[in-house]
Amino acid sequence: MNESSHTSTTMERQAMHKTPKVNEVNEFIEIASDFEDPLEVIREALSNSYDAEATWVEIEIKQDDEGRNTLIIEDDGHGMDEQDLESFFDLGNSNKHDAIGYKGHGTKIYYKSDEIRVESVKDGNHVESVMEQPWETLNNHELPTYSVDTEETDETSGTRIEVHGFRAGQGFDPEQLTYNKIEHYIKWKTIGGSTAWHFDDDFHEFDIEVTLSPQIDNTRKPIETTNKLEFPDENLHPDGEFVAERMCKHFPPRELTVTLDDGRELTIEVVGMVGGKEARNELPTYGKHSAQFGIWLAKDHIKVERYNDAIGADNEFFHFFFVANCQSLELSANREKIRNKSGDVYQAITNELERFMTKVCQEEWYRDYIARRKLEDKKRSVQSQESSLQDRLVKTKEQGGLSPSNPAEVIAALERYSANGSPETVEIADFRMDEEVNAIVNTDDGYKNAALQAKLSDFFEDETPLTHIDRFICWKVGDRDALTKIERASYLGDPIRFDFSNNEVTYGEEDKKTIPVLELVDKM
């Protein structure tokens, strides 16, 4: 190519600078759709009104009998004017750096509604909008729009959000959205269960308060809490049989500093405690507690994921509670989940947690706790069988010896009618629980194959076929009821005959079968 048109072509070929489009509406859609679980709704209000500064927020969630759900949050923070109003509905344009809500999505949780309403008092001015049908106009491939009144005021600061015809993917099942199940939420997913106070000198408390209407959950007064998550007290020397169960020993709260290969320092702020059942107890839990112990990886001191791997496989998770904060853990929009696993930080942060938990576990005092532990469980075995012995022994009384329950069982009480002096031999010469005719009896007319069961009835039951069955022997025939309808309906297509007065099974049509049917509850 020669130096003319080379020229000429890049005249020809002028570049062209394009700038990546977002389809709005369908990020607004795909953000408000990632927040499913309506408990999410809480875990935003509280955020929101924390980073406020408010020292009261109040929740509540009604239903009608349509099933149509308002949540109504109020608190008594610094308020917003119209800037932080178009933070609150804008996507990834919030006013807030360094805290909870930084990236502007948890509010789009509120889009999924007929109505959203927001009146807010700032700085003496009083700011009230209304965004009318916000999912319906989003599906509609169209972006809703609000309405913006402002006005002076002397009311003091705060915020009142109404959010009308609430939908949520898991939808408001009363079953599901309980006082219990939402305090359990509150103290080990949201800001309401906070370990900062551990070590922010900045730290403010809030009291919160959440209602639900009677149609959801009308079995206890409303949720009265703080955004503090206290361990039960520490208790070293309980009294008592089974004092592993009440020790409690509290970790202080320690800063761990880590140095990256290119020279940034992390900082892991972790606290906690070891503690038994009972101490565990104390915890605002809620269902299954040891499914919420062991080792946890927050971010504003907001528990996300827990990472057990940090104390070994020789000691057991549910022994511990550790939060171990770290501000460099990036998480996902909604919270749920760490983001940054495949990072050097990730690994920098679980590295020195691990060293952290290995000191913990080779404290005397926790060597000791353990030792402690695994004696009392031994006692507590020791005392389990002697009152289940106990409870046998008051049943056997009760029905006047030997009732076999078990194949096994009728073995012995075939022994025990054999050497009473039965009037036929009928001795057990192998025996296999799991097979289906699972015994071979020698008899006086040679070895038999025989079937034991506790009911003659239970045999049916399994429709095991009768081939190379000669013998039933079985503590009680059982449901006789059954078997008259296994009779009137045939059993694997051959009839069958049950002949309780001679104690005799006959079956099949042209090669006839007669079965006999030893029954030992009479003959003891």
Given for the second form:
Amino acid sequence: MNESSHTSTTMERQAMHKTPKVNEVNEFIEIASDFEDPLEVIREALSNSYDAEATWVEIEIKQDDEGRNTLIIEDDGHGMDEQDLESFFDLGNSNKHDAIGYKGHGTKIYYKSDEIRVESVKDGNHVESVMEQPWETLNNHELPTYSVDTEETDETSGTRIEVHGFRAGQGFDPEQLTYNKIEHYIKWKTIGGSTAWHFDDDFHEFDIEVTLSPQIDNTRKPIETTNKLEFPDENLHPDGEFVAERMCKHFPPRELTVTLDDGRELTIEVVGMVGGKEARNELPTYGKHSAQFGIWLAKDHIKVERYNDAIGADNEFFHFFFVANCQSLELSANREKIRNKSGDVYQAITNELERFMTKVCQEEWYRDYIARRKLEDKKRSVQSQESSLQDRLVKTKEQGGLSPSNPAEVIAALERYSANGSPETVEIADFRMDEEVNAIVNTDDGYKNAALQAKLSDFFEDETPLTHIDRFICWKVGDRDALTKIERASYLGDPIRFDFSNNEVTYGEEDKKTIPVLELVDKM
Amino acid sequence: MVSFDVIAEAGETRRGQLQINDRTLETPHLFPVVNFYGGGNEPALFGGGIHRTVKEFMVNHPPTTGGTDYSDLFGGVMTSISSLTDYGIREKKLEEYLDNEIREWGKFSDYDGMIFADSGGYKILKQGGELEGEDFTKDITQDKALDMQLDLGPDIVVNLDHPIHPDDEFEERIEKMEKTAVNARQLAKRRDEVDGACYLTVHGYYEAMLERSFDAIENELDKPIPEVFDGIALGSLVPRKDNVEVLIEAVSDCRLEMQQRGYNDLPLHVFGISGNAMPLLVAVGADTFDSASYLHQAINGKYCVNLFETVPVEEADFHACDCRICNDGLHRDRMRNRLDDLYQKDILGSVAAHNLAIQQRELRRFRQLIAEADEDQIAAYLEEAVKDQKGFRKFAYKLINERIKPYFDDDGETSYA
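Form predicted alone done; form predicted together with the partner chain now:
To see the whole picture, the full complex is given below, headed by that same chain.
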């Protein structure tokens, strides 16, 4: 190494700090595209309005004849000032810390549009802001800008956001929306389905209205609801014969406390109901019900994912609808998943929940309900049995009495034949339904191995060996053609002959064997 | 003189005092099974091995106990006439054993607990009604069984029974119940010879079966049961010991049957069950138990962490245990095999004493709770006991809901968290 290079190395060792760079345009595009479910727009809007302490929020989704979409979100919350507007448009600059939408990502979904217009009144100031062509600008690798106009006003506070030309297809397709789907989503995935009101005396209630333009859904009236998820009415002991479906019991709010090994305390707020299908159908669900019932883990009292293992294998999850809220759960950015599943917090929550659910399942009313369901199922099967019996009765009358279709009925025919003075004794001494030689009969010549068949021809279809058979007892011979065919071809390699004038089967070449056949049909 | 006084009740759970002559036992109580005759001679407390060590704990033998008196773990013990021949003795030895009552042997002269002498019906039935030694077999009839029980100097005897089995055909079961009833009648005839308590065995897994068992006995006796017998012993549960639901039903229905027949003042003993099922069975009205599980667990190197869990003794954390054995450095060293010249019996004897201490501790706690007659506390105790036992807790919660205090009241209010 020469001297000069030594010097330059020393100089390069001077401390050098670099700041990671963010490609802001790409970030905006990324985040605006990150929301995959079109309904997430509604979730964001509701969370923002709730956090703004609104008493009502109205969401309108319109589509014009050319397929362009407009979203209008209006509430009477505390409104936004210029600084709040910055948070609204900036990335990662939320001024919310303990609220639901604290990451500051949600509103960026509106960037996928042709125009964002925000009007808001806060503390006597009216702010109006417009961002033109945000999506096109971002795709030209530029950051869009927005105008801000402020003036004094005596209007009450509130916010109105209009998003014009909202992009369909890639992230948001209003045509996929229906009122049913939205209502279900609001109640299951957003603040609109909150169970907080069970626990919080100062619960802040607000009204939600969602209107879709007729091009999107004209099947029913707009959605009007609140941010309370309510259970169907209790129906503990209904009268009537088939009532289990209507039965419903509420399990009132309860706070469960768990202490972790490190001394931290967790609180789990559980509330729920158990009920039959009719009762559960009163819950605002839509589509596949099996995906709704069971035990939900929640944060901010908004359901995240189910933990049906808490119910235990003895019980079917669909009787239950419980929400267990714990603020110590950590969620993924889109609130779809629990992030801290591998940790002790999740373990402690699920353990405690399992204990709690065992109590529910061992509760007397629940056990009565399950017993009642079983009983009613049995009663229903009795009813269907009754109608099948009626069918059978008609058929039996038509055929004029017993017409065996299985070996057990052949036994009944045989008994009747014996009772009516048969010339020989043939009594069943042992019968095993599934064996090839299914009976032992007691005859005047002692015990004999017998094959009992409704139709003799069926016996030969199964190619059962004749080695141990002393007697055939059948209701009727059956398909004589089939027997003739066997006679001509041989049976299991040996000659066989069916002689029905003498009621016997002869079989074999050298050790020829004769097996008497008792056909009952003409003897009754 | 025999008396059983219920001194506190909480639901169906009860605390009692069983007094037999001058000995008193607090119930619920566990009678550990002790084999007094484990082969060998008296100086070795009849037999070596862990059985001997257990007896040394029982009679407070300082070199074994380290000077601390642990005999209260053995306030009442269970032994069986069938255990006399457990070690394949000759007839002469059997006669020698039976020549002196247990307390007449020098080593046991200070033992002041109660001795429950079982007839050994289960084992004797399995051996075709015989007691087998090395050079003899003896047909055991009710009379012979009682003679042998009395030779042990017992405080409690019980009739020779014919335990039923879950797989028995109906007819077989009836036959066994009738034989048991005939034996009960025979014991009743000789009631005056017993200077202590006479227990009556009944068998069954649910009400209808128990009803039949009681009926069979009542038909044989010419006096009401409480005039002849001082306690009821429920047998045949050992083959079902792992099915806690069956155990609860059996004990609960037996109690119910006793109530309906007016024998509710008699103590109810449950044969052969201990450990994890005990709290739940106490909660439905069992008063006493017997079991050798503390010993068998130790023989298999298992150390009880609590009623539900065992760990290999090498992995045990003695400092996490509050029992007296684990608080004693000598026994910790023994269980850890840290001393020179230790035999297995020294290591496992201490483990057995610990295992027993754990079970006795739980019953002691339970007795205190019952004394306070607070159903909430009993429910909370049961809940805490089974908290992490998935298989058990549903039965415990069911029991609490139905028998003690529902978690969810009908008015929609919660009773306790």
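The structure presented is a predicted model; accordingly, all values stated were derived computationally and were not measured. Residue numbers count along the first chain shown, from 1.
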Co-membership of Phe321 and Ser501 in a rigid part between these two forms: no
